[in-house]
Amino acid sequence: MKTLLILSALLLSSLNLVAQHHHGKDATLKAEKVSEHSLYHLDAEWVTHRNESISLSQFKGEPVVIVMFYGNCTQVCPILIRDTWRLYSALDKSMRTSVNVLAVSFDTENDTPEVLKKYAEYEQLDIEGWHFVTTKDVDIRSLAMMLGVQYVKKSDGEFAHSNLVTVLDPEGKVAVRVEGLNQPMASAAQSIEEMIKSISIQ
């Protein structure tokens, strides 16, 4: 019930901001305020590009990087995925195995696990720790609201959306947000490394 109340409040806020910021062909929506609650309360099952079923809570105890995108986007999303890779590759190599990356598609109509697998292979990101995932529309919307990511499908089939890379701490709470394209990633990478060091000494 607590999670439902949180999501309801976030939904109302999100719809209000979509009305404020979605104008014409503009493909970028400003990120919304973020939930202070753990995302691990979300109990959705996700399907990866490897056709594996996963839940967010299974990543508890390690930092997680989340980016939301869609596969048919040929302009913004490739940059957003590349930004996520820049963050991941900025980490010390010895620490990368302690981090999972979730690339969550908005597009449930086109981005099947098979399509996401081809996307991951095309981007040369079919690598350990990277998960291109999909699930039901309602669960993708719930995750987006918790992250403060706004998205709306336009009449031409494309999506207007926030450009946001998010880092969750080991408890599933939002710890770092990098909004915009081609942003510096050094600070976010440092935050992740500090999380991993903190975990290792506990």
Second form
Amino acid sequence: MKTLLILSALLLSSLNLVAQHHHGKDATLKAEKVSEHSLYHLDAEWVTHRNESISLSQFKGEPVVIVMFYGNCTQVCPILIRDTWRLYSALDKSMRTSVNVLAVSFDTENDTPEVLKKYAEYEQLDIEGWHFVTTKDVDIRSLAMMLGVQYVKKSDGEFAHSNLVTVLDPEGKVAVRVEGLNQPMASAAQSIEEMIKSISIQ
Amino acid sequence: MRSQKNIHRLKNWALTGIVGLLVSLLNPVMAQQERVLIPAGSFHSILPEVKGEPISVDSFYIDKTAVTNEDFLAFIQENENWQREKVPAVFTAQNYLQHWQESLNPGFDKIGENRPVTHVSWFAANAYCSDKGGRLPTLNEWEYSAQLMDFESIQEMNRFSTELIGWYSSVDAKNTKAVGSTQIQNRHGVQDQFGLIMEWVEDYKPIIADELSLDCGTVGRLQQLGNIYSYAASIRYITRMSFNPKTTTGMVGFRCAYNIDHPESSSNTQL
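Moving on from the form predicted on its own, please list the structure of the form predicted together with its partner chain.
Next comes the full complex, and the chain you just saw is listed first.
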């Protein structure tokens, strides 16, 4: 029985290789094929704290960590950003280069790329693979809806918002959601490592 | 001299006419969808930030009526990704535009070109408004606009209130009427915020929603606002809470709002 399982696993993986080989030949087909449930259907252009223009789908093929926050938030958001850092730093050092982190601000009035740059520097997170980003309100709201992040601007200019760290798998589907502040990150980190391992096997 | 003046006037008219025609030809969307300016103000929400405090709202533009089947067809003709067969599952539930006969042939004889489009997810509504240079109205903007009604008498007010209760307790999603048909409008001319459909708003699920449930106690508490709008408002808040952004039902459509500083909207003020 066991041999049968191993055999069929081998057969499946060789089929997989054939399929990939075929895809490799037709690069355009591969590029267009995005999972029905992928967030990469969001085609907005974003601007990073380095003033680069990016789209979400360019991170396809690697896991992505997303956190939504705003710069003037001095109490909760630093914890939220630190939670994201805890997740990132829980990864084996060799794997960190295979992950991108997106810190998305929903305060379009104040958080310009310049302000985000200062924020990143202040938090000592102006590092490779970390992107503090902004774009149009409608597109930020769309992303928030996909992640299940709620936010609303209050009359005093502060935002009420959910605290959530999300991990997207290499296809751009929501794989892990860590809700609330100061949550344990070990299992989310493990999921990311497994994703990276399965990419490097392919 | 006099006739010269008349000719001059005639020329002016002709010129204005031609310019107007050109503008409407170049910008068919703006010609269709009339926008209304809602001046800044405040209102008593059933979900106040601080108990009893009114919520302030900045001025904004909002569509006079909900987006119609005809409007939405024009949108998906231009934006193929939002056609029934092409829209990715991440943006909508399966019954997206299911009441339309075919993807690009709604069957207007059955569903009516001037009836509000329904069976559209939040994502589709948001994409439509974004395409028009706008956005969905925020929950507070929508509720504020809805409360800007004038009544001639207390009897009139009570009649309205009774009608609303009747409508919300028996929404007939299969037989929606045309936009503008309810004869209900706020003092700035925004039509059908009551009595036609429910509408998507940008932040349809307020943060506080997590702490509320759909039990009778909650409904009772929401109704304590005690004005003619509170019953309808409480039903709306509670219904919205049951939505997710992929929800598509025959009861829910939308209209768009626009920021006041938007260059396109300032030229089209309808007061």
